[in-house]
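Encoded as structure tokens, the following chain is the form predicted on its own, with no partner shown.
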Amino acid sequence: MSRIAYVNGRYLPAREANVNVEDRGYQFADGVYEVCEVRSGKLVDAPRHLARLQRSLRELRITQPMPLTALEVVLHETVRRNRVDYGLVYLQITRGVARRDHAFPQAAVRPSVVVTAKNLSYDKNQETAKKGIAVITTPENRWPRVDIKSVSLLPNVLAKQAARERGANEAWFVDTDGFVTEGSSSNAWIVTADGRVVTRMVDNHILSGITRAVLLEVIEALQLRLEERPFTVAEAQAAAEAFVTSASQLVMPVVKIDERTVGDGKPGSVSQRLREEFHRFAHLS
């Protein structure tokens, strides 16, 4: 079946979907995006994703192209047309099409909206979680407003590629003080030897992950001890467990950091429990 994309009001076969070469997303990465998990054909935590999208648009002073309720309808329809049962739906909004100039267009332009959806393998994701993944570390080199979910992701792309070339699944950025900020496409977590779950507090140096936000509710319900603070690479390597969170990976155990084994080299009980409980707290629509 041909994949279908939504582009500026039209549902088109993916091979026919395109944007203008002077779209500012293409020229300047002047846009924002969201990625939402799809489970049983339903959107997972759509209200949180759309609220974060609205914040990103506001921070970059991009006009919201339509009400959030209408955007959610487009997301659902794109998922339906692509017959996605388990997978992801991607939404991107750019400032729009204008003659190339670094400053904002002087005349008002319509934002560009693109939505795509794709199926993923649930079984493959589960198998990966049973084994755990490896991560590498890399110096933090991104702009200081990664709390905005911008399409400007070149440092993330290079970090992810470096991870793959070293046989790992993810890269963790490390700031100049030696603290882990987050992954190239995920939030980073550890579990200490005495059972405390640790993740960096939300600030301008990390993205406020939607999966992260839901997991905080899971942790509270399970009465686990939570610490929102920075942690070093050495602390992570010496931890009982480590894991990452994202819409595509949910709670994914980390069993190796820079070739150093974490814990006993197997997914730990805390990360496994959090993964099992996650969808009891997530919102499906």
Ligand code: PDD
Second form
Amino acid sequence: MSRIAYVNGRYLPAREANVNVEDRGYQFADGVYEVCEVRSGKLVDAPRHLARLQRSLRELRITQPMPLTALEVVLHETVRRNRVDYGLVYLQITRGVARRDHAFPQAAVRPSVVVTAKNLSYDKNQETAKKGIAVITTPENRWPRVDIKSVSLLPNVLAKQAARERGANEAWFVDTDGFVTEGSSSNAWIVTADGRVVTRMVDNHILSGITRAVLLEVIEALQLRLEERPFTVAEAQAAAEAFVTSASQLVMPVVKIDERTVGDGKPGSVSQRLREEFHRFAHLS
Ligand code: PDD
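Mind giving me the form predicted together with N-(5'-phosphopyridoxyl)-D-alanine, seeing as the form predicted on its own was just shown?
Below, the chain from earlier opens the complete complex, with every other chain and molecule after it.
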């Protein structure tokens, strides 16, 4: 948790950083968010995160509270005040505070803006990546607009908890046709026996991950073959490699899917290479 949080224009000690009980984010999950990696105190791919934030706001018709350049200043300042070297910065914007009513407030309300930042252990992340993670699969039960990065994450919360309870780190949602959509907080990838890197195409059924987008550039630069298409659980279990991507996990090898070992049960060479190369392509500011 942040020691200092930005709340609606003020930087406050965490214990004083409160939002109103009638905030629509609290009552209806009526809000959007972004999570951005911090490296050497700098933001990783902030322009892309802010562009996605702007799109999420537009899709939900939430007023953009300030220009993106001003939001970026707040992100930097929150990182600086919390002395984050390696970690994450979290930005949340909700429709604001209004008397409880499902429909949008009639009078214009000011969106609520909260930014927090926390340190993480890079070494711990690297340790996990050396071993790889296990994932479980679970039926897709989210709404068909998960391309919007909304704070309405109950299915993701339950899926992640189910993964934890089964000794895994992530849960992959599987649609009614048997195809993997994405993880509860990451995008899903496999590498075929002949070295093709496969990830689902971007549509309303996955979040267009920023790590995913940057990795597509890495894949092109390394001249690896890419296929943007759905894959089944069985194809993933029989694949040479699997991995997930997100701002917090970067490129994280997957070595087990449900009860099946992927490849030889160790992180694959393509996944490891992509993880190593990733930050040469990421934008720092
Ligand atoms: N999660 N899919 C989902 C459902 C996610 O929540 C995330 C990110 C991703 C990957 O997106 P990106 O590469 O832009 O981080 C895909 C963030 C990190 C989170 O909720 O903590």
